[in-house]
Structure formats: C-alpha cells, structure tokens
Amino acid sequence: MKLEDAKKRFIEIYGGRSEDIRSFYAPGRVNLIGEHTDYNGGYVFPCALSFGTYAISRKREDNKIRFASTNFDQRIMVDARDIKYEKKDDWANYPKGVINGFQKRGFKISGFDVLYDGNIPNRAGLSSSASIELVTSVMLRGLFDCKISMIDMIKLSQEAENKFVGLNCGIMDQFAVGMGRKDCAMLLDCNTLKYKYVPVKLDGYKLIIANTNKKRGLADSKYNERRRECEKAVEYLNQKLDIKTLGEIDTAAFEKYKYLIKDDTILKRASHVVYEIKRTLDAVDCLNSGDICAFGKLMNESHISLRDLYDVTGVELDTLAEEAWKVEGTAGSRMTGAGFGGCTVSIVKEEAVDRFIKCVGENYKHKVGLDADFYIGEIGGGAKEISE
C-alpha cells in the first residue's frame, strides 16, 4: 500500500482530519554474512533494505492506545498506563514492548491511534519485528517529544523484544533498520557497537532476495537454545580463559582451546561462530577490494557452516541456496537471518537475473512443493519521521 494510500486507510478506521496525522517509517533489513555471531558479541554485515514499515498516527486527548495493521485483521485497544505483555494481541505486543520501554525510561506517553503498514513479507527473516518496533520508537519520539537518541531507542527495541516479547535477538536487527544508509551495509561489532558504513558496489551484479515462503515462528523455534548453547561453549572455554562471549577470541585462540569442550554438539556451534566472524571480517575485504566473486565464495561457505554446524536451515532453505548455485552468473548464496525457513540472499550477475529466478524458482517448486518469492534488493537508510 502507498503511503497516501495508508494515510486514507487511517481516516477510514479511525475518523477525524487528515491534517493532525503524521507519517514514520522504518525498512527492514537483509544480513549479507555474519549470521548468529551478533548475540555472540561479533560481527555483522547488515544492510537496510529499501522496504519496510509505514506507522501512520495521532495523538488522542485520553490514555487509550488503538493499534491497527492492513496486514493483520486483527485490532487492539490498550490503556496507556496499563501496558503489559498479552498472547492474545499477537504482533501489536511489539509496539506495546516498545512503549513500555519508553515509559520504563521516564517519557511521558499518553494515548494515541496507529496504523501500520509493511510490505515486508511476514515471518520471512527480514526484521519485520525489528522494523515495527523502530517504527514504533521514532513515532513515540516524535509524538511525544522524547529527548532520546537513535542509538538508545535501538537498545531499547532490542530490550523490549529480549525482555517484553521473550526473544533473545541480537542487537544486529534493531540496529541496521535504525541505522540503515542508502546504499552501504555496515561492519558491525556488536560487542562495542563500532560501526563503520561500507559501500556496495555490485558493478553489473544485483541483490536477490528469495523467500522460502515456509511458515514458522521465531519465538518458538530452535533459536533460544543455540544462544544457550553458545553461553555453554563459552563456560567450556573459561576453563582456561576469561572471555564472556564468543566474539573475543579469535581462530587461533579457538584451534588452541578447543579441545576444552567436550560436547560434540556445542563444539560444531562455537566453531560456527568463530569462524563466521572472519568469514565476516574477510568478506568485508573482499567488497572493498571489489572481489565480488570472492565475496560470494564467502556467503558459500557461510552457508555449508549453517547447516553443517549451527544446524538452521533446513530442506527449503538449503534446496533454495543449493539451486542459485548451480545457476551460472550466481556469485555466491547463502542463508540470511535466524533459519528455521525464511530467506535467501544471493549476489548474481544482472544478465543472469531472470534466468536465476525461473531455474531457482522451478526447482524449489519441483523439490520442496512451494513457490518462493523472489525481491531485488536494493539498499535503502534507516528509521525516520516522514516529512510532508
């Protein structure tokens, strides 16, 4: 839906004059390599996408908060001074996450109306959750003019879903749409929240995105007991060193201390995430020295080590990723986001386009009796007010 078109949808729901609304927006996200190290203090390589979430919204005299999405049917109506977290309200638990954060922060936030638009596919690993909940912030900055940072209003999007919804994410999500620029990805550490914006130059290639379309639910799938999994390596490890996550030691240190782990299964994971961050780091390189065929041989490998060792991808996502290579002109594809079903992004060359999605997309269907949707990607910036 377009924005004017959202705008009139608002009035239609909610009544009153078109001129007392406002407009916010926040993209969603896509991880070109670095997959599960940002919870484990690593580093990321993610891009804001240049498609995402629309709130559209009004202040309210009283305390009543209404929330309506044109992707869901369902509607909710809370009490400003009484936020608290409800299976029953689904998605809206975001937002509500989100401005329980701002009032644990002291901010004043009274009642107001919203709807919410997305064009990012539901459930397909893009941070649609990510999107909503920044969304959600420069709105209530906005309408209620909070004094607060982007970077704090990351943090505590990233706390209300760990905290408020009860999903242990990284702060990767929250931080690329947040902080998203048109046309870069940025190397993050998550341990510090360094960044650096490194431009993409995909000089006669494109950005593929392909949703395997396999339902699932994040909250509820394996992704929790890899974190705790990686918390049990980094016990193993602290036999004989002292780090707190993951993300500080580097290949050598691991090679040297590896063998204090002594489960197989949580062994194959450390594994996975200390070499995913180099993967990460060398990657990075590769894009600046503008070896996009190398970089691509990195996504590659990425993947096989998802599979292999973090154990997340799955029937769909493999077929999808293992089909874009078999496609000449694909320089690399691999899994993007949790697992468990989602997406894939793939670096392929611009005369391959086409041929890429008929052949990917025929024989995913042929396999794994889905039809996957495929998006080109292009790189837009981060979470904003929308000024008329």
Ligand code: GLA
Given for the second form:
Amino acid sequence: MKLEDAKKRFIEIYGGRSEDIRSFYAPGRVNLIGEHTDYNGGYVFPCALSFGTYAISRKREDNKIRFASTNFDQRIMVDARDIKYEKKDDWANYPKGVINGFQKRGFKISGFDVLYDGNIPNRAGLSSSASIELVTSVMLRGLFDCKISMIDMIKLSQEAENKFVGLNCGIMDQFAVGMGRKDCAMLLDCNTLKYKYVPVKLDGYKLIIANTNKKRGLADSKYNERRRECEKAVEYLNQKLDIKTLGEIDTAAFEKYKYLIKDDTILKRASHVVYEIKRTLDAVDCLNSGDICAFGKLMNESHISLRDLYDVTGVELDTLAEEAWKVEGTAGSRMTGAGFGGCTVSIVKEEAVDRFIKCVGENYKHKVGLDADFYIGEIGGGAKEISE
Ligand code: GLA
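Please move on to the form predicted together with the ligand, as the form predicted alone is already shown.
Following is the full complex, with the preceding chain placed first.
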C-alpha cells in the first residue's frame, strides 16, 4: 500500500484528525554471508532492503493501545499499564514486547493507535519480525520523546523477541534493520557489536532474492537445537581452551583442538561456524577489491556448508541454489537467514536476470512442486521516522 493510502486507511479505522498522524518505517534485511554465526559471536554481513514495514500512528489521551495491520484482519487492544504476552494476540506480541522493553527501561508509554502496513513477505526469512520490532521502537521513541539510541533499541528489540515472544534469535536481524544504509552492507562483529559499512558495488550484477514459499514448520525448534549444539562444541573445546563462543577461535586453533569434540554431529556444526566466519571476512575483502566472482564462490561454499555440515537447508533451498548455480551469469547463490525454508540470495549478471528467473523458477516448480517468487534486491536505509 502507498503511504498516502495507508494514512487514509488509518482514518477509516480510527477516525479523527489526519494532522496528528506520524509515520515510521523499518526495512527487511537480507544476509549476504555469515549464517548462523551471530549467536556464536562471529561475523555477519547483512544489508537492509528497500522494502519493509510502515507504522502509521497517533498518540491518544488515555492508556488504550490499539493495533491494526493491513496484512492481517485481527485488531488488538491492550492497556499500556498491563502489557503481557497473550498467544491469541499473535503478531501483536512483537510490538507489545517492544513496548514492554521501553517500559522496563523506565520510559513512560501511554495510549496510541497504530496501523502497520508491510510488504515483506511473511515467513520468508527476510526479517519481517525484526522490521515490526524496529518500526515500533522508532515509533515509541518519536511519540513519547524517549532519549534512547538506535543501538539500545536494537538490543531491546532482540530482547523482546528472545524473552517476550520466546524466539532465541541472535542480534543480526535487528541490527541490519536498525542500522541499514543505502547501497551498503554491514560487517558486524556480533561479539563486540563493532561494525563497518561496506559499499556493495555490484557493477553489472543484481541481487536476486528467491522465496521457496515453503511453510516453515519446525524452524524454531531446529534453530534452538543448533544453538545448543554450538554450546556443546564450546564445552568440548573448553577441556583445553577458555572460550565463551566459537567466534573466539580461528580456523588454525580449531584444527588444532577439534579432536576434543568427540561427537560427529557437534564437530560438523562447529566446523561450519568457524569456517563461515572466515568466509565472511574473506568475502568482504573480495567485495572491497571488486571481485564479484570470488565473492559469489564464497556464497556457494557457504550454502554447501549450511547444507552438509549445519543441516539447515532442505530440498527447497537446495533446489533453488543448485538450479541457480547452473545458470550462466550467476556469480553465486546461497540460502539466507535461518534456513529450513525462506529465501536464497543470488548475485546474477544483469543481462542474465530474466533467464535466471525463468530457468530457476521452472526447474524449481518441476522438481519441488512449488512456485518460487523472485525479487530484485535493492539495498535501502534503516529504521526512521518519515517526515513529510
Ligand atoms: C535468523 C536469526 C538471526 C540469525 C539467522 C541465521 O534470521 O534471527 O539472528 O541467527 O537466523 O544466520
């Protein structure tokens, strides 16, 4: 929906004056490389997308908070003095978690009406939830004049997802959505939260995002299982080392001490993480030196590692990536996000894009029986108020 239409819809739902309405925005994200490394204290390399979630909102004089969305029919009303998780409130638990986070930090939040309008495909692994969290954060900061930095809102949003909604995600999604910058990816050290922007100059190439459209069933429990497996790897290694996360050791130290990991599955998980962190740093060097083909090769290796060692791909993501690799003009292709469904990200020569979409789409349909969706990924800016 266009912003103007969303504002009209807001008035249709809530009535009142349009002058007092304020609008906020937060993007979705795609991770270029560095997967399942964030909660291991490693590096990630995501960028914000040029589409995301809008929040159109207006303060009220009382303590009522009313949520509506153009994407879901359900309307939710809560009292600002009594914010708690309720299963029946479904998606509204994300903004409620953020409100709770602001309140826990001592900010006074009273009533408001909000209409969310998003164009991130749901459950595609492009961070629609982090986008709702960050758009809610910048909205609360704006409406209630809270003195809070973006990095604190990022941490608070992750905490809302971990503790309020109960999903044990790392910091990558909230960081990318909050700190995104046009035409740049962010190299983030998830251990220290130090980061740098790296211009994504893809001369003659495009980023293509392909959605498997697979319904993700077990994703959350498998995600948590992987986290536990990595913690187990740290325990094994700590018979000789003293580390908190796998991100603290490089590949040489890992090769020296990996004999300590007696369980084959755990060894595979840890190998993925340690080498994926190295690939991420190498990939950034490739991008800086303009070597898109070498960058693409690392993306392919990342996918293979996520498939064979980390076991988070599945036939849908594998088919999309493998079909992409076959198309002439593809520099690289890999799954992005948590896996188990969701999207792949590919770097494809401009002149090959149409052929790419046709070939990958047809072969995917033929092999998997689902229709994939394709989007050209433009890299946009981070969460903000829209002043017009
Ligand atoms: C999800 C999580 C992130 C990250 C990725 C995997 O998107 O929300 O924190 O762990 O999976 O890289």
